[in-house]
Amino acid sequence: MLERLDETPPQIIMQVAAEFAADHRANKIDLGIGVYRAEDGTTPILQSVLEAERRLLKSETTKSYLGPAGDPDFNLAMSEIILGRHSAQGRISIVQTPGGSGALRLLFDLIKRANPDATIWLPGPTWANHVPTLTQAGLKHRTYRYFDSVTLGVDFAAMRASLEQVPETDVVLFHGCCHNPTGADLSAEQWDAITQIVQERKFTPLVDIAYQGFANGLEEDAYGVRSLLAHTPEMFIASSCSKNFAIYRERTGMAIAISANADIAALAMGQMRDLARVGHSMPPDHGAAIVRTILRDPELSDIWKQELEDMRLRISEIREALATAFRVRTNSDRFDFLATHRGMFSLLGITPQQVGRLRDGHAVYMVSDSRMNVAGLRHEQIGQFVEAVLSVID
């Protein structure tokens, strides 16, 4: 039977990670896989997480199942972080999921059940896992204009023109903040304009918010979600705790559906529980328990918020230092976009061939489309990185 299977293409990010691991050069730089790294190059466990785990170890009394919807206190606590104070109570359906990827798959399956003919509109470009996940769910997709490859910023005029063609029956996916892979984010004014388009066109928004707190701050990064929530009768949200709690391997996320009224929300919740039961049965508990413990304790919550802010500021400092180093070295503003982008990623704007030359000649690793994880760079490596980039583009 198995010999009939087709060979699968390599997962690009995992391939970059494997090539980096096999490289024995002492000066190698890993800007591929999307994990936060501190100045010493490690991906640390936050002190708030360590303390929450210590408390759980002392207080936990069972390893029994949570149920398909997961931990209700985690769901409530995280929804408050994302949605803030809102008037959608009674319209919200929430299921805890195995990471943000699990949330996306569950929501795509929910959309497939609700409207099998729906098309999912994705920004161009978008996170590499979006298309495979929605395709596996049996959905169609189209692309709307988002990124300007010349300015390396948001092409909002083209984006608006694309969205004004979306039919009412379709779903449009937006990145809540820290747009992956481009790093080019929407402003608050642009989010307001998007909200107006959603109201006029009546399509359903789906917000993928995997990096809340990494762009401009925990509250600021929720602006787009909350703008849509306040003016849209129906929407979906996929959230991840991997980045902002640095609990990557714990696979902690949540899927949220906002319905027009409480009766529809009850229908959605029943379907979401059923999809969870079929897809993964019960969600893993440890990561959700960590997050719940932190968010429900004011002292731990304050520590976590400061640690999150420290991570955000380090990324911002790296961006500023990179842009400055390029400006000094080139006497131009060509790379100033690195300081205006937000979050962990930026598209550097070089060709796959030049990315290959960075790898082979300079031990600098990134995805072939030039998506680089800015958080993987240390201050001491900035000069080396700048010289390597300039050597391959000259």
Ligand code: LMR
The other form holds:
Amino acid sequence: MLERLDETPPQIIMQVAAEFAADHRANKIDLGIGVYRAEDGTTPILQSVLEAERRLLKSETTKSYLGPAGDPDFNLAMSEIILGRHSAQGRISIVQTPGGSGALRLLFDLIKRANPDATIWLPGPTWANHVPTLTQAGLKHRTYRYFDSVTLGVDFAAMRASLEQVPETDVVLFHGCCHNPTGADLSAEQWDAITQIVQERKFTPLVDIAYQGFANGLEEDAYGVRSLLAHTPEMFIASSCSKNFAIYRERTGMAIAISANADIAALAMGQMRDLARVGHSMPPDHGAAIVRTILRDPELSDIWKQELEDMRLRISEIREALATAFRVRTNSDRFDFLATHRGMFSLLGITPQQVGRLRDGHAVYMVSDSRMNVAGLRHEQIGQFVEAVLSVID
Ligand code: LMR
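Could the form predicted together with this ligand be given as well, to go with the form predicted on its own?
Okay, now the whole complex, with that chain kicking things off.
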């Protein structure tokens, strides 16, 4: 039967990773997949994570099942990081998922069960995996205006105009912070305005927050999700611990549904448990156990917060240094946006052909839409990178 299968379209981010791995040039630079790298080029295990693992090794007495919703202590501890203080107690349903991707898939499946005709509105552009995942869940999508390719910032007037078209029955996906792929984030005032639009239009927001702590700080980055939580009866949140705990391969995330009241929340929880059970049965435990151990220990928690802050600051420094290097070299402000963007990614604004020339001629790898992972660049590579970019756009 397998001969009946169609060719698989390339998964663009994974394709860049494979091409980079196959390149043997010594000076190659990987700005493709969203993985943080330290100044020595490694993606180290955080000290807080190592210590949590040591403690787990000593204290764990069983590897027996925890159930489809995962570890309730992890769910509670991590939801506190995302939601902060709030008044939605009793209206929250949470399941632990295999990464943020697993959370998205589960929430799309939940939406499909609740309203099979719902359309998911996505920012233009959005993370490459959003459309395939929601399509696999049987949902339709549309795009709302988000990025201005001239200013390389958010076109908020256009965004507002798009959102004012969304019917009550649809779901709008927002990136909580560190917009992927553009790096152009919403300000607190813009989040307030969005919250107001959501209240007026009554559609359901879904916040994908995979990079909390990488933009302006752990608390600051939750501004949007918390603003929506305070003012909307119903919403969804997909969260990931891959980046902020640097536990990428441990596949640790959570899906949250906020319902209008406790009875509906119980219904949602039953469906979410069921979707977990039929999807992957139960989530992997190790990453969640690490996160729970860190967050439940004030000392470890402080160490983690500092490590996260150090990662955030390094990304900021690279952004500043990169923008300065371009400014000095070109005598223009064309690349100043690199310093104002937030999180791991920036859309460089060059063509797929120019991205191809960067790869072939200069061993610099990024996604074909010109998304670069700023967090993959080291200070010593900035000169090489700037010259490479300027040579392909001249
Ligand atoms: C990315 O956007 O590069 C990351 O979220 C990793 C992934 O799975 O695509």
